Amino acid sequence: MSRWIIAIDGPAAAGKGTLARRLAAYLRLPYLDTGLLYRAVGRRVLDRDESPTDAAAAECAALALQPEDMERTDLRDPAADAAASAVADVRGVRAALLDFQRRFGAERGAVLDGRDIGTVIFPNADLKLFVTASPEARAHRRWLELRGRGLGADLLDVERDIRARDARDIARTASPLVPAADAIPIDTTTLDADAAFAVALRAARSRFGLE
């Protein structure tokens, strides 16, 4: 069984853990969606009615850290998304995270998709994709699957919510988002999941040397 390690990063909503998730199943490679351990963190924080820029409240909330705090179902609401990007400005926060990452990664090769794969957890991942496609797209998408799940959005505020994370995440002084160099970009702006699967594809058979 091949060991690669793909890393793909990007914002959110940019369908990167779609792309990863398909291209994980195909290759037979384990996945793992390491924004919701950040996620799962800020949601730990906001349990105990706690500000998840505490960087304190922050840190012992990451090495508190449960397989189950994973499996909740309040992970991808606008407050997750605020909090998690919060505790993910936390350098304790990052270094708690960091190990179990590269546990998950070393054991069997993985797809890992997230904001700092490719800079950070795996600099020298086998392959590297950053996935990003334009604010408005990434707002409409994360609207649609709100409205999906019934929960009551407005798209303008769904959009300034994304741009807003945009900000934090590119300025944060943590392993801030950023490409990595020889990191292939895919911008799903136009494209549907089928589209940016098979971008994805040609890039790993190329790499790899699969027919």
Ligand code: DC
The other form holds:
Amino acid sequence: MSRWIIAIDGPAAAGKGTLARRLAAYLRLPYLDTGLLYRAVGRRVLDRDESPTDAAAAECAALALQPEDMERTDLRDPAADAAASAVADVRGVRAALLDFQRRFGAERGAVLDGRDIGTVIFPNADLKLFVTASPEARAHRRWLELRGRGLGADLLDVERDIRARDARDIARTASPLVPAADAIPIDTTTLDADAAFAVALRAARSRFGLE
Ligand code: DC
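Next block: the form predicted together with the ligand, after the form predicted alone:
First the chain shown before, then all remaining chains and molecules of the complex.
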């Protein structure tokens, strides 16, 4: 069994998660959604009635993170979105989560999706994909997802939030969202999940010499 590390980075709602999960299942590799780590840290801070922009509180929450925090059912609501984005900007939080991510991948290889997997967490990853889509397409997908979960939202509000999160992810000094120089770009604006998976699979087959 190969211990490949596959890094899948890109902005919010570009389709990284679906793609990463499918690729991991196909290649029989463990999968880690690293956004959940930041979401769980954000939730811990909110639970303590502290501010996610308070660097000391956020770092403390990251150091205290437990595996069961990732099982919470409230990690994808709008409050968690905002809190995750804020704590992700704190250097101490990123440092606290770095080891966990590296250990996860080192054991049996892994597919990890996030913002800095190919640039910071695993700069020597065997395969790097950078998944993007237009802000409008991503907002529409997120809006459909929210609706599907019974969370009504205004499409324009969702798009505004996505653009604000992009701006924060790109502008932050700690591990900003930027494609690794050797990442293969996949633009999913006009691709459905099957078509995006086909592109990723082609890249993996060619990289690993699979049939
Ligand atoms: O991928 P996501 O939307 O679940 O990520 C939640 C937040 O965490 C988002 O604001 C970006 C941040 N994040 C990060 O900074 N680095 C990662 N590797 C993963 C997520």
